[in-house]
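One chain is shown next in structure tokens, namely the form predicted alone.
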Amino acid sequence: MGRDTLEVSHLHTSFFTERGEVKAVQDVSLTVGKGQVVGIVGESGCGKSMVARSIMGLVRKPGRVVSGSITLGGRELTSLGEKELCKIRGRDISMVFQEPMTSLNPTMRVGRQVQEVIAIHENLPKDEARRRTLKMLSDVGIPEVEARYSAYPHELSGGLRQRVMIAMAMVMKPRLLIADEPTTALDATVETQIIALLRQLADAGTSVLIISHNLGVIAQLADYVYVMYAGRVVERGSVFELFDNPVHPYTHGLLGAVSSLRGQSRVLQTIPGVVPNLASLPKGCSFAPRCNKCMATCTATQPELIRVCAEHEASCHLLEGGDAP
């Protein structure tokens, strides 16, 4: 295992409420290697953002990581206290959260917000910290950095605010960047620019974990993809294998519900039903109530991940007989 490799193994994260245990993440395992872009995709509420928060140590009560292992370069993170985690956040692992307008402090100039990250981790003279901040703002493609340094978040466009968030995340040159829906609410041109920026960061050696419901973003950016449903990974594989040869009925449904990634016009499909309540999951496969290929065994037992090929696994009872959906 490399010093920059993130390894999540059999992660379980739950929220303990008056109505019972809400199983937000169930038995999730994933790996992100140095310079690799790994995507997690799924509908809202599938647990993908909670995987990110578990990695960052940001699951708050009544939630907690119940079991499993999260290591970065072989160092176990789940056993660290808050003080130790604060040293890691921003320095070794950084996260770009959804909605930069609510993530940035509206009363503080953006340059100072980036500079504060440096102050937390390094004791630099103000002039040096300012110089590094300006360089980072420039590196993420923000024009007229001197003027933007002194701007407030509301004075910037959505695309520039997102670049400021990425600058904050990258100013300490972390080993791993987690990007949670980094292109939400951005127009197509700005989305393309943000995707290119994240790809450049990966090409420079930063490991990137991108979380999105947007399959188009995942197809353009990721090297490897995990598909999540109801807190579980139901399919995983290289981006080419998964998009060219989807196996799980849920993955088929997701791909059918978006316009063609190859530019061909076709009728969009829908997935019937709704995501199950994580506090009262159905027995067996959680997707069974919505699946048009459901069999008796699907409602009785939870399927295990089965190897399709060297870079492709899926959790579906249809594979147990050697048949793909």
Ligand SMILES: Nc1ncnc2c1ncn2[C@@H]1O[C@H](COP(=O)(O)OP(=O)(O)OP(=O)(O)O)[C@@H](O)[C@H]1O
Second form
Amino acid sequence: MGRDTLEVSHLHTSFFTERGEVKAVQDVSLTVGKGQVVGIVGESGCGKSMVARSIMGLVRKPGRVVSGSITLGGRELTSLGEKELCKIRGRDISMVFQEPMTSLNPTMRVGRQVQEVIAIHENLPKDEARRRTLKMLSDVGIPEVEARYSAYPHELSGGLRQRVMIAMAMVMKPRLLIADEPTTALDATVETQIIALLRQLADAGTSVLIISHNLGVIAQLADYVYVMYAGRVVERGSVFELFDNPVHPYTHGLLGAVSSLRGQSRVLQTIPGVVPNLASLPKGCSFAPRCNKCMATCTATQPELIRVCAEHEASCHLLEGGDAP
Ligand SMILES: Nc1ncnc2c1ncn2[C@@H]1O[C@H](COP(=O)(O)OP(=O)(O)OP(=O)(O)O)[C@@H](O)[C@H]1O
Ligand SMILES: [Mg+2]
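Starting from the form predicted alone above, please write out the structure of the form predicted in complex with this ligand.
Following is the full complex, with the preceding chain placed first.
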């Protein structure tokens, strides 16, 4: 395993609420190798952000990582205390959060916000930190950086704010960048620019875990894709395998929803039915109630991930007969 490899194995993360245990993440395993871009895709509420927060050690009460292992370069992260995690966050692993407006401090100039990240991790002279900040802002494609350094978040467009957040995440040159819905709030042109920027970062050696419910973003960016449903990985494979030869009925549904839009928009449309309540999951396959290929066994037992071919696995009882569904 490489020094920079992120390895998540058999991760379970739950919220312990009055309604009972909400199983937000169940038995999720994934790997992100150096310079690789790995995507997680799935409908709202299926556990994508909770996987990211688990990796960052940022699951808030009443939630917690129940079991499983998360290692970066072989170092176990789940057993670290808050102090050690603070050192790792921003320096080794950074995250661009889903909520663009709440992630920047509205009362602080954006340049200072980037500089603060440096100050947390390194004792640099101020002018040196400022130089590095300006370089970083420029590297993420922000024009007229001297002027923008002194701007407040509300004075910048959504696209520029997102670039500032990526600059904050990248300024310590982390080994892994987690980008949670990095383009959701942006228009198509800016989205394309942000995708190109993330690709550049990966080409320069940063590992990227990108989370999106937008299959178009995933298709453009990711080398490898994990499809999540109701807290579990239901299919995983190289981006070519997954888009050319999807086998899970849920993945079919996601892809069908996209093509039915004839390229007007690549945002997911709904598959009939709703994601089940994670506090009282049905017996068997969680997708069974919405699946048009549902069989008796599907409502009885949880399917395991089964190998489709090298670099491709899916958890569906239809695969057990040896035929692809
Ligand atoms: N504070 C909380 N208390 C109880 N359950 C929670 C809490 N936060 C999240 N969950 C549960 O975790 C599940 C997964 O949430 P998560 O934010 O990971 O979804 P997501 O896939 O990122 O969705 P989206 O695409 O909308 O961002 C939710 O469906 C919800 O049931
Ligand atoms: Mg989310």
